Amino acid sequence: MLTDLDLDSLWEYRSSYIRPDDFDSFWDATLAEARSLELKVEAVPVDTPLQTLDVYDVTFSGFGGDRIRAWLRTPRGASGLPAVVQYHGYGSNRGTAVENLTWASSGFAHLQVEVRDQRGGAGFMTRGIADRDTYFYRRVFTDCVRAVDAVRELGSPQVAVIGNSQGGGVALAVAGLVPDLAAVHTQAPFLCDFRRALNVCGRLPYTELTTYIAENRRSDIFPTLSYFDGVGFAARAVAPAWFSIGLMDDIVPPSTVFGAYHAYAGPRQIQVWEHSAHEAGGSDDLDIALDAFRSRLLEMP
């Protein structure tokens, strides 16, 4: 069943989100502070049974100099390749060294980033939410921008970003904070159009926020959230972008994705899966991303 507006209404929908006047300066200052610290990229080869790929255990300095981890996978013996930086869903992690081999097997350097503190568990939506400076996602988005810096330092000047759910929201944020990305693919992006999401979504993780509001008798979290809303980042993003959403998604309301899509400043496409839920197009979306990134990064003269 539909969980939100019908498709015709989604094409007409526009988010009511208002970007703070100091949104740009807040993020410029946040990233400048992070980049004032040495990145300290380390890439340690990992012994695996894989015959065609090299795998590296990567660490680099993110927000506040905290060490962030990622897997780097490349075709065996290759260097200087275009890179795909991938971000995972809420409460997940980077997986094992021999998982998620598609991108490296397709000729890319693939950096699978692990979001800080998220090897299981919950409660991240409200962590530090009393102030924009202490909010959890200020750290996450900064870490994930620094992941782009790290893969470039490792020899990949051309970079695309991709993610699903939370990872899709992170990819959208990074697209708004790194102006020279080659491409973006965001599947069912979470962390967009917060006011709308909290009004229509009754599933975790968004209900972490509605529960916080109810239990604390306070709704003053929206000024903080306004600095972390994907609609705001979309308005800054210029890289070609591919969006995807399932109209039966009850975790990420489709209207919130369309809110970000309509605000997106660069070239954009959206794939709508009318009878899919949070998985959106699943492997079909991966095919779309592979074709798009191949044409943008591997086949460019």
The other form holds:
Number of protein chains: 6
Amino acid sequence: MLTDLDLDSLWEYRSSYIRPDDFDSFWDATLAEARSLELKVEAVPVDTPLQTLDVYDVTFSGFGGDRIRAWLRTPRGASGLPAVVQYHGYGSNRGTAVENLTWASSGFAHLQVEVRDQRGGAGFMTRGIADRDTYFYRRVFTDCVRAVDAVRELGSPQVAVIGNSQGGGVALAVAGLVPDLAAVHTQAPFLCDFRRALNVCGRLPYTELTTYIAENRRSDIFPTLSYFDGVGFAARAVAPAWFSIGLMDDIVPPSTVFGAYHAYAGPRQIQVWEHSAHEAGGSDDLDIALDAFRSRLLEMP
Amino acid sequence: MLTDLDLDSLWEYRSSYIRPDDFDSFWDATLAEARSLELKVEAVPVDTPLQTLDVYDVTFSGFGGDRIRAWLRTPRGASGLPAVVQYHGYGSNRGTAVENLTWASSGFAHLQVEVRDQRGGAGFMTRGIADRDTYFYRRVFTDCVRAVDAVRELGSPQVAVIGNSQGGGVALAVAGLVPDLAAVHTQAPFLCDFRRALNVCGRLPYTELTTYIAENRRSDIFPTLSYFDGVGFAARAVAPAWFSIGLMDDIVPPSTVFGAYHAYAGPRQIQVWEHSAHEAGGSDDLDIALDAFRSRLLEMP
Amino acid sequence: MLTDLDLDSLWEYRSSYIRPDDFDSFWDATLAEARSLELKVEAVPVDTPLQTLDVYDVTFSGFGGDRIRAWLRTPRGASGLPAVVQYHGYGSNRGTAVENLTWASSGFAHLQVEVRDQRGGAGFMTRGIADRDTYFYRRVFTDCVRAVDAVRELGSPQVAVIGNSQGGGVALAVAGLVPDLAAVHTQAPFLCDFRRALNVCGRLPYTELTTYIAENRRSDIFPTLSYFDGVGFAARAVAPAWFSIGLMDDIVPPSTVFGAYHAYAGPRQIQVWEHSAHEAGGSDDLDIALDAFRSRLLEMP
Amino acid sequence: MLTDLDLDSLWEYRSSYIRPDDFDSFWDATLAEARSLELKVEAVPVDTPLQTLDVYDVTFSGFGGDRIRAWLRTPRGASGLPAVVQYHGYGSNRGTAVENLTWASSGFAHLQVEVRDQRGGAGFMTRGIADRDTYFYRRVFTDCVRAVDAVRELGSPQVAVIGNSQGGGVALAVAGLVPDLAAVHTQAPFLCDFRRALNVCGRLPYTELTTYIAENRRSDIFPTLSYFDGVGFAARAVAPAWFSIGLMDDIVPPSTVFGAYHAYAGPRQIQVWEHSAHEAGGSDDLDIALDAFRSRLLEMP
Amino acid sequence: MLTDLDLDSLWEYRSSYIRPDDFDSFWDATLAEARSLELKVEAVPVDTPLQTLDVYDVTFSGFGGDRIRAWLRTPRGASGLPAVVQYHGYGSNRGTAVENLTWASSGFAHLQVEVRDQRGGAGFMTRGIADRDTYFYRRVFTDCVRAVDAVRELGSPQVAVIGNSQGGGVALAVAGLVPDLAAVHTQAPFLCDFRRALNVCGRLPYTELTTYIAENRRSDIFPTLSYFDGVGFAARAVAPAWFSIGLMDDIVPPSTVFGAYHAYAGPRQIQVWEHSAHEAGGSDDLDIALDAFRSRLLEMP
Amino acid sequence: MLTDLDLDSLWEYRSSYIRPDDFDSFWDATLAEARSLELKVEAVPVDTPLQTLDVYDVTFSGFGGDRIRAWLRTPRGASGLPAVVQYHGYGSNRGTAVENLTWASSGFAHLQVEVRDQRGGAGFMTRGIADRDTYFYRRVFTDCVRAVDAVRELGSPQVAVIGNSQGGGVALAVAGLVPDLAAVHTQAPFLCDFRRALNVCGRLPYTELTTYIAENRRSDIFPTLSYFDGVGFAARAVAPAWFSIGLMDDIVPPSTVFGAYHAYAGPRQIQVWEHSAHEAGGSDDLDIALDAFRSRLLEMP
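Now that we've seen the form predicted on its own, could you pull up the form predicted in complex with a further copy of the same chain?
Next comes the full complex, and the chain you just saw is listed first.
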């Protein structure tokens, strides 16, 4: 069953989110501070059974200089390829070295970033939420911007970003923070349109926020969240973007995705899967991303 | 709680279902093909402890000549009585010979039909759905039309049909396919207004369709379903019909029943049970059907 | 999945229930008091569409002289037939006049008793539980014994009792309180082996008792319950009995039924449905009861 | 997630409840009858470890002369203080003598009333519902009015009432039945706007009513309920009232509380907790009540 | 929490399954019949974005000559490589051409077989269960044996099989039916030790069988199932096998996997994940399989 | 229903937990380090409506010098009273100043400590779990030991500790770490016998650990947990202790509490509530604690 507005209403829906006046300066300062630290990219070859690809265990300095981890996969012996930087879902991780080979096998440098502290666990939605400066996602989004810096330092000038759920929200944030991305694919993006999300979503992880407000009887987390809302980042983004959402998604409400979509400042399209839940188009979305990124990154002169 | 629109809105609601141009020809051809096969009705007396009724184990040839089973119950020694043909719910069966005696005890020939392959089990909603010709319910509806043929061959010229849930959907289909029925009673009919049903219903068996679309990422099952939608059959029906629905039904959404009701071409009425779930009016609906069928079939000259 | 012990263990299991010393005197006094009131059986013919059966709306005085209701169904015009007295499940009722026709159609006088106050509703398990004299089931069991008295007064000297779930528990109680029944059929009987039941069952209605103890932090309801436990009644019963239970029943734990079965003092057998839940053998149990009661009540000289 | 209308719609919502013409006379007669019986207030000092407070086990005669129990707590040695009469939630009880000390420690005489028959248990919503005269809440509301009479007899001329959930519903009823209360605080009040409640609420205890209607296929309980609806009492109330509700309450729908709020005839305000469930503002609501009652009862000349 | 026996008990547990005397002849005849039909392997190159691998859309004739589909993936331009044949979980499918690239990227010919009729859907556990000859898994297991024949025909003499859940059960069956496999990896294998499985498992898909028995009140499906039980196939297998199971698996009970493990006739080892559910070791199991298969198939002289 | 072993088995059960050899030295060093920092207790009077009690907002330096918060409540104007230090449940907080007045009203200095970071939120079970030095509960237990130091510094030489659930686990830890407590009351203590807990408990918060292990496929968290297990602390404790547990607790398994109980080195008793869930004896446990603490702390010369 539909978990949110019907399709006609989604096309009409606009988020009530308002970007704080100092949104830009907050992020400018945040990124400037992070970039004032040396990136120190390391890429250690990993011994895997793979014969067609090279895999590197990459580390680099993210927010506060904390070391962030990622896998870099490339076709064996290749370098200087256009890169796809991928972000994962909530509570997940970068997986093992030998999984998730489609992008590298298709001729991309593929950087699979691991969100700090997230190998399992819970409670990230409210960590440090008392202040925008201490909020967990300030660290994460900064880390993920630095991942783009890192993959460029590793030799890929052209970069696209991709992610699903939390990873989709991260991809939107990076799209709003990095001005010269080649393309963006965001599947069922989390972390958009928070007020709406809490009103219509009754499942984890959004309910970590709901529970927090209820237990503390304070809704003054919205000022903090206003600096981390995908709708705000969308309005700053310029790279062409592909959105995807299932209308039976009960983890990421479709209206919140449309909220970001309608605000998206760059070229945009959205693939609607009317009968899908949070998986959206699954591997069909991957096909769409492959097509989009190949024509943008591999086939252009 | 209400599971769908409130009552005022249900009276306003109209289904967006559109009957395919060749709906009639599809069914004409289907029934013609079925009727080109010999019906071969067999009625074997069953040895039961019942002293007031006779029970026969009936078989006849349905779609493709497959043998379909039913119980025929009559008052002891009676013949030529008006018939009530009954269809059962999803995954159920015709029950045992000695149950469900109300109709026969009330002076009717009572044919309780068993849906093919449905003694338990699941997955019928998508069986053969790739093509209208192979779809499971093409077989079922044809079988159930032939059940009417069979009971007439057994000596009952006047026939009413009745069913609840899947059986109610079947009854509507038969009402649309057999022009000279005496009456129809359909309680919480399933298999109506599929697009709406999938949008508002989150429970089995409708979700067999939802899951199928999501897993295959294709919504091209609606063309197939358009030949099996109760709204389409309703528009062809002429017999007087009694509908029944509970407004707290979470298995068959009330709007889908009103979709069929508003499209029903014959005389119609609908009994609304505001606080009932899928059981609708339960035995009170049986009382209504008894009154209706007796005045139509037993008491008319 | 199994909800309790496996079958081998069930054959070994014995209830730890201990019958109070004054169990017999409590019930002797209770029934004597009830029988000191006039039974005042009334049987008003009901106007139904049934042509093969007569139905009467019966009332009689139960515990405390309260009027208890039942349907009596007989083959049209018959009288003096052996009777089957039936008790229904928790929160249910006697149904409508025109349902449940198998027993009367099979040549029995069929008395379908309605448990006082139970047309829907909840909370009966703890009503009046503070004292054995005020406990709800003292009233109910007495009413149901008087139902046997009533059907005899209506002309049926031979009486069998039957019930499922709560009705099965009532049937066991009546079997322990009325010495000259012809037969007993009890399907998934509730109200047996209370201590065990509360330890292994996590669903309503047994959890009404669990919740009550937890909220009041007192387990002194077991002395009251010890006068109403099916294991205690079983040990007094002499009529041949047929038990039935599903090993996947999560409403009535199989061990509690075996607890009563092993204690049953009369001839006994038990039908085990290894993969059934609370429905046990459903209509197959009805077939077994029909066979048993016919050979005991109809076919014996 | 929101469980009912959004906040803007709640401000617009008005209940469709219509007060019966004889609502006033029904309650006038009911209270007159109750007050024709002697109140017989008893207050027995309880031996507790508390050194700063006195606790009394209070009993008095409620509806039909039945003895009702309450705790009275006062600052040690004090008398003649303004009183706060508190009513508890569904199926709960007055707790122990040494809990819930805030009101007495703050300088009030605090009467914690226990709803008759409710130490655990269920099914109260439908008990006696066949007739307004026999309905359970006729007894309860009368008892609770008599509790105000009792605390006055014990020396507190000024009385405020407070309660959450069922207790909030009771407080509203008492506010409608006792003309000279000093203040009312009602948190997530149950027992308001029944028709709406049943349409939007799918959880116990409101579903005890829904199930009852469905099982009996009769909706003629609304005439009875119309004499016990908080919306009706609100329209008679004159004392200043503080309401509180969580917009994610799935036990007491927010619209039903707004239904009562908008109908409230006295001075009123409502505290909305947008992200709270049935706990509403929890202890923050207590702070609000303390402030309100202190300025109304303690600090006024 | 543990869903079945603890680890010590699992090492002691032995299945009560008894292989029918004609198990071997049944399968000999079944395979002989299937192999009497021409295999007609077709491998059509697929146009994908992959630059390091070739993908072929393979079809071949399975049971009854029905066409079965699979993806064949190989390192670009390679042939004659050792093969890994993979079977998927219940209701899933072979995925898209560009996913699941680990095996081919590691130097194997990778055949990903699609189970007939399973792109979504349900009810497969009972399809055709009335007779061993018509049972759905007779078709599936035969198809999957023919997949090994097909990959050999495509140039891979050495073949290992792998699968998880249903795929793990299929891998065990193929291990019992194909005598010269190089290795087997089975993760949380379904379709083993059916009697035990139904007793301890309360989740789909095993409950399709439980429900079927309960609804039909017949347990005579076990004779059919005895020809399809992984415990029976294990006892015929000779290839070295790696098992994996999570002790908190509530879909495939650990004891049923140990039942097959203890019966396994070839060299065997089992990886136990004490705190995992049905995902068992996830990608860590893949690492184990990669190590095992590489040393067996790629690195041996 | 019982959620764990039956009572007889609980009396026999012993935990398999083994205390690490350097358990004592780890905690000696931890506490020494904490105590090397100045405690800096501050107690600011709070303006409340309470007339019988004084409330202070207390802060002191816990682990790493972080400021920890607590309420201190005393009878108005009193000082030097024996103290009860209370710890709260998982994800909860110290509440408001005007709640939870029983201890102070009974003549104790009552220090209600707030666990760091826990005003709502989740994920604490795995925070910092990679190393015993960084584990969240190393901080918490140290904070809570320092709370005893703080209340002593505030003038209460005699100290008892109390807590339920997480608070009960903290109370046990403090009992093992502070040698001269007067008494301990621990209700349904969490954080005991971790291996057993994960095997038998399927609910949050224990499943935060289970999920973490499963997602990371590593069970090497048990070495860390072995320094934080209530069974280990119990073996070091000397103060008289009162335990309480409900046998239907599905959040804290009864066997884990008995594991700690049997290991407890000081005088001990345990109150078993056979039909209670996680609430155990609720306010009846409070009565027990009041009795115990009064006779130990208030009434002894």
